[in-house]
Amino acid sequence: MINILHPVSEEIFRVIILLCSVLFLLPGCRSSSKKALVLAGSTSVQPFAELLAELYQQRHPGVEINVQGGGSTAGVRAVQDRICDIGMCSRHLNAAESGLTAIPIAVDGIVLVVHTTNPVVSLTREQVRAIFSGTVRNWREFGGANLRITVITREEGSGTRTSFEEKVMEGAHFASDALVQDSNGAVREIVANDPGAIGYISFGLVDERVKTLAIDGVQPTEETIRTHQYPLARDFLFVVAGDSNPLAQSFIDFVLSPEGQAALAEEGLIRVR
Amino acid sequence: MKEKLIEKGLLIVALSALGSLLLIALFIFIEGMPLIVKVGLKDFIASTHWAPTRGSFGILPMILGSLAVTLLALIFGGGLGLAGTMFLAEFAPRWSVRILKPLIELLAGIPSVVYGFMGVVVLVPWIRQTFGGPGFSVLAAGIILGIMILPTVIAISLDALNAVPLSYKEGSLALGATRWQTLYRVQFRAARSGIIASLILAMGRAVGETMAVIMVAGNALLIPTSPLAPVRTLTSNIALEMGYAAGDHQRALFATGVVLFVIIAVLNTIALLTMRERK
């Protein structure tokens, strides 16, 4: 029985060896002959640069894009080491980071929320501030009801939390009894159930369940974001070396096109173009 | 010759399991590590302030968040489970066992996230309406894991007591002791190591567990020092921060984990000292 199978199953065993080989080797072929384009940076452009990429590659099949986070600082440090090809920034660029070319491709404004039975409809940056170190604890101190501050905010190293830092918090730290959620939605969750809660998320994920606050006197719309009149709002830029190649270009171009920039407000940030 | 080979191979398979094991500790510890060395092992976890993207590496609140968390999910679950075991075990009616212990069962069957769930729709609301505070705290994520733990309490301590030999019930019984006298006087008793590991192995898995913990126990990175306020968990710390963590963030987290090794380790290696006794 043995003898007459060995011969047989030698070949089964040589035609799966040699499967294996193609099947390992194809992938190699095919991303050889492949362009690859990288970005790096924001965490916050992240998640939208990641579907215009994937936009970009079902219409040029032929191109590779990997994104990548870090942080604006770190993507901006690729683009210079000429790491990347682009970076991806959600602050300006300093006085350290010229010779660079930035490009807006979205703005976003990050928006205080509260419950909507809330009677406070505006706070400057300074109230913000008492309230997120947890200074200010009761909302009877800006004219609202008798009732405890729920302060909310995003985990460490989140980039709205990193924006929020910058704008409002200006070195102060957060109430260390400041829940503490990882997303936009959740965040939005709780202060739409909570009377007492506020918290700060993207323009783009506030529904009717929240009500938005003014900050010093101007109320977040397309309109003031986009101008920067509004105090947090923040552009979404690539940066890209002066000796950008043209493959990156040609990304930046769909980015900018009327079909890139729909994709960009279809989830909720606010055109440049 | 040919049963030689199998068994080669299934040690082969056997030996893969400890060895992805083995792996996954290495991977962690060499992450980990180097941060615990650079901060200092007091410093890491005596420390009470974490902000890991300014340098501050302490995950005191954590630890005691853990603790207070677990604690409080023994002081439900287990209670209830053990209740629940008694029943089960002497007073619950043949037809009514043969339904319960399945759906006690089941109950590992259902998604952690499923619980949290739950938890915020039901158990947060609930809490911030009738206490007060936040709602999200130790005791809503005590509440949720120790419903989570019944069925490992149950199950095991199940087991134990119904290996207890039928002859030292009836000898109490003759000796006109009561049906509560002999099952919490010589039945629990004679089951303890089996009942004590299965407290210690939901002790395990309620330390372990992060999704549902995430949803309801608000993250603060605050000591507790009421059930009513937020926590935050070894294991939610690093759900929540691993997402974006880069550099000494990311060893930090992985530190978190070796700490949280460590604990889980011991803890196990605990409940498996006491079920050998048994024996």
Contents of the next structure:
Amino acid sequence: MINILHPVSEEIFRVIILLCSVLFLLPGCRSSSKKALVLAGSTSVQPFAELLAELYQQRHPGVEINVQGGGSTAGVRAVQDRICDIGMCSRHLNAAESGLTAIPIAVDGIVLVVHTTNPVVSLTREQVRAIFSGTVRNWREFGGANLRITVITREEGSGTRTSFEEKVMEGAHFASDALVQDSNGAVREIVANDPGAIGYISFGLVDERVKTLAIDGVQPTEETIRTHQYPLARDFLFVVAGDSNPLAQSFIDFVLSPEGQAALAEEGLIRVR
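Let's see the other form, the form predicted alone, since the form predicted together with its partner chain is already up.
The next block holds one chain only.
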């Protein structure tokens, strides 16, 4: 029996699904009298892009903007293949992604979140690595309760995961029993309902249902993230191939305008302008 689920095929499968979903949208957009713009990529950037798209469409009723997820890697590939107009990315572009223009639209922090009853308030990056690699399994090792740690991570291809791997894991593998989720919202929901859970999500999506932890003694705040004092600060990017088309450029200009930046700030992100 041939095993078609090759170890590297999961990411390829995700890209195919994304591209098919975007292609499914395009004919309808083109047959409409409205001008169409398609964004795809990072699920961390997605909810903020959807908000901005809604605001832009209110001011430009002749425009239809479709925002798709799929992960940063899939979004970048969709731009490279001219499947979408703007890729959403929550990590730096790599060497294989040359020929593209990355435009920072906001600054975000990858924030460690735990259950609100967890007494732990701060961890070092080394301790975080020990937790997520499965080296340490109980919260009592860090001054917490005698409670098994539930590790929650993001899926392969996620820009949030890639940034976390670069900034924290440093080549270490995630625990084999880590729960893998496909969005920040899913991570937040599990943490909010599991006293032993720990996960990482976008600063802009933190709410009262979860508790944030300091890393290396630095709390994630708007100021520490904006100045990159917080160790896990990162840029949210729009990615375009060469010169963006006029509609894409108009939307990007709106996102970088005082109105667009204010909308992002109201949602918990930090302005780049």
